[in-house]
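To begin, one chain is listed below as structure tokens, in the form predicted on its own.
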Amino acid sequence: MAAVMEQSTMPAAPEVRIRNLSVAYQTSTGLFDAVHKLDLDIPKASITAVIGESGSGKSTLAMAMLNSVTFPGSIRSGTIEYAGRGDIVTFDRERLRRFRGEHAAMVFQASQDTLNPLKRVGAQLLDLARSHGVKDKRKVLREARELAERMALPADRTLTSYQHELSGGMRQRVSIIFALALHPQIVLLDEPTTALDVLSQSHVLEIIREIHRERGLTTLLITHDMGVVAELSDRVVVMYAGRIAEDAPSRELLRRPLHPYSQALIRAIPRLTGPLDDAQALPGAPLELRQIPKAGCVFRDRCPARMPVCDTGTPELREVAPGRRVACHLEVTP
């Protein structure tokens, strides 16, 4: 596992402040929270990783941060305040459109969903610049070429290609270029390297880190890969069933995870040396929305440290050290 970036254990002033956020989906059997009463501060100029199994609410959280949750989902409650820009939950359609792209942007896991199959990449970049009132559209193309070259893409060929003429890995890198094109200060990355091979993934992660530093970005990284967390992030938020299980500086969590779910995720990481069975898969399966209990700990059925209180008492997310929070009935100490 790569070394974690140097970091302070004390969080910086938040660029994004989320309070009491609940996002629900309407199903045939009722309304269920995919994100439940979540409180989170994302420090300015940091890389915050959000990690957890599929269905933990990571992508829903990222979509909510752009107020992009669509039917059958909806933001039921809460505020999402960006420093100096207000609560985006209250933005009207035009203000929200201007906010996206100019101030915050997202790289989606399914890169093909962000590209128009009927237009060349360069034409789509010009459309993006035009829709946001950018005067110097040629500058946008110049910077797109520079970013393409930094990510080992043939710039001219890439910008003159249609979506179907690019490989999955190329499309994924193009989606990163689109997200950075208008110089947003907040970038949300949803599994940005899943379509890439190992060497390409390492290269793209290095570029993301360089651009983050050069532009002083505030970055949220959605991932299931602890190696990516170790490589890139300053802080890590562990989510399970739409709740935060643990929130801590990356180095501290990777060295000594406190929540049983965090511990299980780290035990499941394969090692390059030692017996293969050292990596232990988590027992059971993540909860579906309709299975999430209304009371008690949502992780209790899979937890080796389960106690009677876990069945009835919902653990509060509490601060156990400066900048470190855990939601568990165990008396944990860093």
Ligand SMILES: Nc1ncnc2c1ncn2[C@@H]1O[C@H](COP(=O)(O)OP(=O)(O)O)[C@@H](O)[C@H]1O
Second form
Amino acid sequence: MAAVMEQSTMPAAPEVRIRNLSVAYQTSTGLFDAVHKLDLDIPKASITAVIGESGSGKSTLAMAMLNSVTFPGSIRSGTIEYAGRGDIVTFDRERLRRFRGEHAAMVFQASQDTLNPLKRVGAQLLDLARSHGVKDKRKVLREARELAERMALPADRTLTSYQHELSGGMRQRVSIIFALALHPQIVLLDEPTTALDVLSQSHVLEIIREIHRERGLTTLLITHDMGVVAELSDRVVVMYAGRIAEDAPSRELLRRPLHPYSQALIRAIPRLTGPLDDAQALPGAPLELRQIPKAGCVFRDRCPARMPVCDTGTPELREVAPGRRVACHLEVTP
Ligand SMILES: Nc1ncnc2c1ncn2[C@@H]1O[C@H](COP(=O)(O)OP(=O)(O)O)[C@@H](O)[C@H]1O
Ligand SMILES: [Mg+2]
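Alt. form predicted in complex with the ligand, vs. the form predicted on its own above:
In what comes next, the whole complex appears, and the chain from above leads the way.
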């Protein structure tokens, strides 16, 4: 009975469907995948968190999801299908330009530097609206003001300012306003609150959650903050060396991580409550692209559960329970 009910509440088709996605960077020592043969479905109206140490490929994945990877990077293979829109890997320049902002928008990591330094914020918003053929430009400004106020920014001053007149934290909030301006259905947020102090961080994340609900958005949130994962996200994708180590509903992953990497990652994060030194540093360092082994498990050198098969056999990302996948040779049961 339970199984039947679960099935009927499963979304029919994902909002985003990624298959066999490889994204490589050309370096002085060769071409290396930063995202490797990745398969991922993102359910409509969900908040999906992507976690993993620095260098795991999180930002590269998010940029690929707008087909925005630039030289020395490129999408080497794969498809990224948006429901009702098709595979954006095949889009030409103009279709991509329209798609970005109107259908899916991104707040880039370190986005506080992406504004045009020579124009006031309000004028840039109008430019954005114009370039996408928005008829009611006043509405765009009005909504920007409302959003600014909700995020505790002085609206008038923000819209009449130049980038250099705003603090890092203000610019980060402004970039969220830009991402939402054209009412996209999908929002990709790459560590969107790193320039904010802790209190503003939780406030802005709360606003993001509210807007996600109000607009029925599909949201992808890259974060290194487990508190954010616990409070905000429905699902979590754990990335390591350009691969998915594990993905699962957030509560299940936090309660019982199955992949040794997820386990180490969760142990390494200081709890909001309790002594700071409860956190155990992750042993070893993440791999550089050229160090990622071609065969076997990419995490084996740091794995406490390493077995002989891990040196030669590449673990498949396999479904171990509905909506839950793990790439590990261990026998795992959720
Ligand atoms: N422009 C670039 N040139 C070469 N390597 C890059 C470039 N950008 C990112 N990388 C490499 O790709 C890997 C993934 O990077 P990134 O997607 O930024 O990871 P994350 O966002 O998880 O920190 C890292 O090893 C990083 O060094
Ligand atoms: Mg990043």
